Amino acid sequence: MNFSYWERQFITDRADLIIIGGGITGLSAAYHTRLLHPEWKIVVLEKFPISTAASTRNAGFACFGSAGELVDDLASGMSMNEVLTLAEKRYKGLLLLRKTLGESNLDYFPCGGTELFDFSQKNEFKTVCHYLEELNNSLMLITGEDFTYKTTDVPGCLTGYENAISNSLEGKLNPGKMIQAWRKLCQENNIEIYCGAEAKIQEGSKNVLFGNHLIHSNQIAVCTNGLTNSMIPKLKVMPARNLVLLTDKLPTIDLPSTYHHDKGYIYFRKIDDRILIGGGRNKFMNTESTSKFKVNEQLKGYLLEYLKNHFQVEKESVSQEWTGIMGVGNSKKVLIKRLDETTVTGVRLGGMGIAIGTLVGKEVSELLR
């Protein structure tokens, strides 16, 4: 998008700090360098009109994990050390973003999670229950929890399911209210946001083009997690799409907290009394791993038979649909570091942006001089 005259004169050409991404982790940057650096002008820049990648394009979860993904992660080939770093910085992630922004503004219900397994994973159910010992002991070391997860019954309202894990940290939150809360916390603190044009660092120099208008910086950093690769390629972030569906209201069907199935790759909770249902992306690696925004056919047809099968839930009950954009890579480790004596970035948060995006912010904030 090109500024007209008019329109350049609103904004700055010049501050000591430009964060491009103004999801959670860009926002929470610009947060947490003004409590560093009150004097600095800082400046966040977002592509996006409205919304953003993914931390408004989600199904809302809080993202800790379930037990399933822990020892998916291990099988994977993360130690146990490793899988337990990740846990606990999404523990205190979490935690932040809660204090931060406070409960009531994020409409944060702490309902726990339950994971579902159907009647063909019964070996993989007893892997998982395998490890559930040594995952509690070792989380209530960072949580306190005597167990996090913990088996459990599958609800009544759902079929084909025959075992279940409960976890007692996953929560849901409205990521829409999360987004306005974080804004209005940086304008608070005398942080400028433009919104609407696409970001790209000059080679060789401290400028950013935002759109037609060139902004001088001394110090920019880069929270743009899966629309990275277009901008930083060498760091090798992958973009990851993924789907959500919203069926019609079903007030018949009960479900208090919120689920997941196949190792996280498929999710679902209650909003309004619809069915709110995404993933599904580890059965088509090949066309979700793209930054594009267009459905996926294929993928839908995915969800709408899951949603049959498991709910009795036609497709025309679906009445919403939309994608987002997380950013992955050939490691779970978030990629938050200095690139040169200009530049540092916060990103590949692997789908767990809600999670760990307001601590990776303050991270970035930390690197900042």
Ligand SMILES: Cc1cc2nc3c(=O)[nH]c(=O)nc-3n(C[C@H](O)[C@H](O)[C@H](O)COP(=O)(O)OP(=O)(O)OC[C@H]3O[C@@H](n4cnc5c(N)ncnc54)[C@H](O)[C@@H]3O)c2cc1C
Contents of the next structure:
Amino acid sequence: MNFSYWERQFITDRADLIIIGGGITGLSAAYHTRLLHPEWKIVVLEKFPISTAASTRNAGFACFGSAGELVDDLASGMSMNEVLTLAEKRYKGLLLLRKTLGESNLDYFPCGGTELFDFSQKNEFKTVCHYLEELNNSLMLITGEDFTYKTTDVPGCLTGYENAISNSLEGKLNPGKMIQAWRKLCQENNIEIYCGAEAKIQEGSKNVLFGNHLIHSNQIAVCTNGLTNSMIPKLKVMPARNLVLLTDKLPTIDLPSTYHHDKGYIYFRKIDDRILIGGGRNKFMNTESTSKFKVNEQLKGYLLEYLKNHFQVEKESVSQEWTGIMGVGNSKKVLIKRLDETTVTGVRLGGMGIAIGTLVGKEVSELLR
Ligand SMILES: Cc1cc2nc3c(=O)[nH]c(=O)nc-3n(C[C@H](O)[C@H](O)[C@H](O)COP(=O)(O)OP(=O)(O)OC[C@H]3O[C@@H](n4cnc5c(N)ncnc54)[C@H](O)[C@@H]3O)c2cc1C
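Moving from the form predicted on its own, what structure would you give for the form predicted in complex with this ligand?
Okay, now the whole complex, with that chain kicking things off.
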């Protein structure tokens, strides 16, 4: 789109910092940069009307890793130290998010998390139990809690699961309210946010193109996570689409905590008496490595079947669906780094961006100069 003469006067043409991406990471980077540089002109460019890629389309789990996920990370070659460092970042990221925005502005609720194991996962459950003491002892040094993970009962309203492990320190929040609160905080701190503003950059250049308008910026922070590939392909941040389904109100189904199954690939919880269920991407890796927001009907069928088998809920009860795009890669380490004189990145947050996004944004702000 071409901006008019007047619109071009309205939009700045010079900034100290442009942040590309108005999700949790970009807005946290903007706010934390403001704390370090009170005089800087800081501009956030967000492609969609709302922060649509993942920050407002996720499941709202305030989690830092089920025991099964951590054990799976160990099995995939990460050292215990790497696994615990990641869990610590997520835990501390959640604390920072809650402290910065305030729990009531997030609708944060410390409901705890539960990991479920079905009847075919007896060995997996045994292996995870084998690590529980070591994980609890190590996490105690981070969280101060003696028993983060405990074996527990499977909720009575669910069928098909044999075992469960709870995590007492997890919770849930409202991602839409979270982004509203971030935007409010940024605006109160004199940060300009433009929505519907798809930014284009060229490697090494200090210019950011937004429509036909060029903004010259001393520094650029790229916080585009799952949509990074088209902007900076060499980072190899791969898009990973995730599908979420929401049922009508089903008040008789009682799900007091948040739930994970299959190493976190399936997740569900209650919102306003409805069941939110998402995931299943591991069964459809080929089709879901995309940044297109379309719904894959086969994956949807898989989640509907899951709802039927475990909750006895029929497909007619599903009234809403949406997809979101995460950014993944060959490692779970977030790419917080300086690319050149001008550009810094905070991308590849995987499926835990609610937990780490605030901290990633803060670390991005510390790299800027
Ligand atoms: C369905 C789903 C469920 C999830 N559930 C959870 C969960 O329960 N708990 C959890 O911790 N994490 C969850 N995640 C992951 C979490 O949502 C993400 O890790 C997190 O939102 C990443 O935040 P971000 O700000 O880095 O990226 P994003 O939220 O993706 O924000 C990046 C922003 O950059 C914008 N952008 C991209 N390109 C451009 C451009 N060229 N110009 C301008 N703007 C651009 C995008 O529009 C987007 O708004 C889930 C993700 C999905 C998709």
